[in-house]
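Encoded as structure tokens, the following chain is the form predicted on its own, with no partner shown.
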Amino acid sequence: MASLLGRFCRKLVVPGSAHGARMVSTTSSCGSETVKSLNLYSAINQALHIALETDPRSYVFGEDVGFGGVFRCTTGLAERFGKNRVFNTPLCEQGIVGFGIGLAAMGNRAVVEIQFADYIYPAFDQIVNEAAKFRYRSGNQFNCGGLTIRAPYGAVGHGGHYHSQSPEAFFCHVPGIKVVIPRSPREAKGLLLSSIRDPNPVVFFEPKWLYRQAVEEVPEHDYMIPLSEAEVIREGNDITLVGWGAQLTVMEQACLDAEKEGISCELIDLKTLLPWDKETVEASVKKTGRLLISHEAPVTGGFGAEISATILERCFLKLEAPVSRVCGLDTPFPLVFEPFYMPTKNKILDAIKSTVNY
């Protein structure tokens, strides 16, 4: 308990006055704090019931929510606040943004639900086309900043192609959205209530795979993580792991393995994707002089060669290897051959030390 607080006790924002929200520091109150033991749909359905409570202008629809959804997040929401803020649509996702778009534009918050980020490409027009371009085309006289998207996203273990995609890369390349991803579910409520506050468009994935499988003792009260803020959750001195998501988990047990062999990892979690923060990848990587990063979406074309292309940028000088990458394969996800598929540890542990032994 006392690490996984101390891990948390960084940086919140507590909601503050009606003019904003104010950053505190948590480390000296973090222990007297009140706490609950939840997996990451629960504390993403106690985010949702906090957006919902603090902001009578905010709504929350798509697939199925209006009776808790397929993996149970919007559980109870539709009971509390009523099926005017809380409802179902029709099997459209084309449809289902576009309605969040012009909610978001006439001053609301539209939280929007894909059943399965694999099913977030019939929204691409809208998302890309609307969403992103909504403020900058209007030269700031509106905008639907006000609309979040949710979607369940990577392996599952028995997904196959149409249940278990990563393709966070596809929006890091649009810009006037930000792409953020929780790692647990502490982060994920605290990501989650900033990316409903923030005042542009978000696309949030949330890792499925740790729906039910991670818990940790999450805060109950409102608070929020910043967004485009990295964070260094292992410190090391011999090469840099970066990654984001369900990813992390693994690449944690590669580090405790690399450990055993006299090898100190330093693992970043980047949370956002866009904009990501250059500036503490930038710093751990001069200061151990190797990067690997890892990720389940298709290797070429991911967003580990946005890291890695501005990296060798900035820290060309101070590299003592090439930038390693341990990523999904470049073929449509699989059914029976997802281990084969999979970024796993024992990929990370063997590119860990062929970095560190170049």
Contents of the next structure:
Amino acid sequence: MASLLGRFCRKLVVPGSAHGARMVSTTSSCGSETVKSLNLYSAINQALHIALETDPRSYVFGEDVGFGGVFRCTTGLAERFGKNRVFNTPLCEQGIVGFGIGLAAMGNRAVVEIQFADYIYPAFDQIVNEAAKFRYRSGNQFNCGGLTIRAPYGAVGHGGHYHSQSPEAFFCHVPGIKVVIPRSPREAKGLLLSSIRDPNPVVFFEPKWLYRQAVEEVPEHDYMIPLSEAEVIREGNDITLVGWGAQLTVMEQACLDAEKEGISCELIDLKTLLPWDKETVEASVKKTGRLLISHEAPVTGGFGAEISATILERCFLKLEAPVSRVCGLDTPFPLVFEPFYMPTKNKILDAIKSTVNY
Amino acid sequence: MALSRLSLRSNRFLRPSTTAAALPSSIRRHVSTDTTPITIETAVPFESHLCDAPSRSVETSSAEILSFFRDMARMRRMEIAADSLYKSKLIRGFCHLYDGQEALAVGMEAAITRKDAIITSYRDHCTFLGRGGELVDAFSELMGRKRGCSNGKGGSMHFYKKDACFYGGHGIVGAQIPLGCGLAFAQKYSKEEFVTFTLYGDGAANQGQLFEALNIAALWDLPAILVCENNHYGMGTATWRSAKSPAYFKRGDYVPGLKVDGMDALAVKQACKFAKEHALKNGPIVLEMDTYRYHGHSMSDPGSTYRTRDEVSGVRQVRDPIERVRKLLLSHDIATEKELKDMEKEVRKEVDDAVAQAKESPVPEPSELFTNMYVKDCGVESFGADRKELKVTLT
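For the form predicted together with the partner chain instead of the form predicted on its own, what are the coordinates?
Below is the whole assembly, all chains and molecules, this chain first.
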């Protein structure tokens, strides 16, 4: 019992850069690039610096961003670009996003920070009813494509009910916006720059657990990673695993353990959840015949359900086993019970084995 | 003889008190347990908006002022103990400390009953204590143990006490404001002449839901008292940088308001008493409590990146609520220095004992993860690490 209650720890290996696995990547990169070892918040910080540098009509604002933000993602921006472009807002999420939509409607790039994804709900109406539908309802006269909303999401070990939530599923249900979730520093920088420059409003969730924990070689130049393109970060033949964000680290561990038992796993990083790359996942499942989806958000109504239904439609005759979802439990994100709630490596491994042996 | 006369006196305490133990004979003194009324002038006058300010002369008694001292000392000690428990990782998650703002909690309690409702933000440890909460329940909840006031499932931000009408402890900023007005609505229906105190901070004062709630409360004449605990910093942002109008007591516009020196327990008491009478007759009122917190926003915030150490120590020297009451007690000869120091030592021991007791409480059962979501069984199955063995039906 005591061991179950002990803190589970996540390994720090960044998926995709693991030893031995051949990476099938769609990252664009030019000739000889200088890289630097950076953690997630530094990579995001670099992306923001580049975004503000390259477009004089871009702004970064939110609660406490001026001094660098509670996770240091906005360090140095106010000093470099001035208080007219990087500024603090009062404590009002609804107001902040609405304000961002207005700014974007005038042709600017508004990079809005919501301090924790758990606080995004007061802004939900603005995102769903205003941002997502602006272009549609004005017959393309107006749009708020320059809007990007950044929010740290996900478990952090001790966040409790309101500092650990994964609300991506709510937003994936809204046509008109894009939902992007990076898995590592290198991905984050490229995806954030793509999101900011994408002509559609984007909600960008950053895995807060990885802000300091994940370290990777990140190119220093300006580069973008295309949206709506999933990446196979580990090749395999027996089962396809799909995930995003920090959960991929856990899934990679499960893949390594499964390999020791002779199961070859293919791991896919979805990267963009809305609109998601159905083709890549479909091609992989047609090859392996099995699918497992894992995310921290509660299982019922989570985004895994959408992936499962779509793949079922497209790959029904090729499936050897039911689609497995290893997700958070259907409870509010708990305080002391976090280790029970989380979709841990063991739960995933167990599900891999059940699916393969179906 | 003298001793029995004194014990009779102490039985005449009508106010519910958080002191569990009777005063030991070593500090029992004629004057210090006196309940005969005395009048003290508040140092700072009240500022009012759309109403007449209450008088600066506060009716109190030696016993009451002494209880202020004891209760505030207990609250202060609890917060400091929580600080060290957090640093030794026995408290995890988020921990927002109230030290510096104790006068608000005790002053408010002195003016109201346990049937009036209080609802507040995440900085709720001392409010819980003020409502009659036990130290051991508070520490247990902080450490996530079964003995905690929310059975270990809430944590620092979610202390509740139903029998004292304390509606908690809320993590989302400003969310408790419309809730508090709802409580007031229910109280108005019951016609029992009770009110609701809804506490929020200067950061939350910019939330749209405050204005929605104010409008409804004023429209329907609800007995709601909205108390803005203005400690001048919304996390790391000073009020002058986040509010166009930092006169929070005037923000109600058509709702009357009062600005109070929140570091003076007697001023707080007077204001809350006035507000309760007002709310029962005329509907909502806004109280702005000018207060200060010594710690940062939470334990992750050193509290020194957005304000100078001189500022913090300056407030501690000039406006500390406990020191103010201590000076009052000494100057009015209600207690001696030694008696007060002894009282502080007792409080310290009380807190240490409570911490030790709380540490012994076990964590909640794992099955508690699934309890209290719905009332009836919704029949959903959930799997543990081994699919075949652990199946729990959600309750």
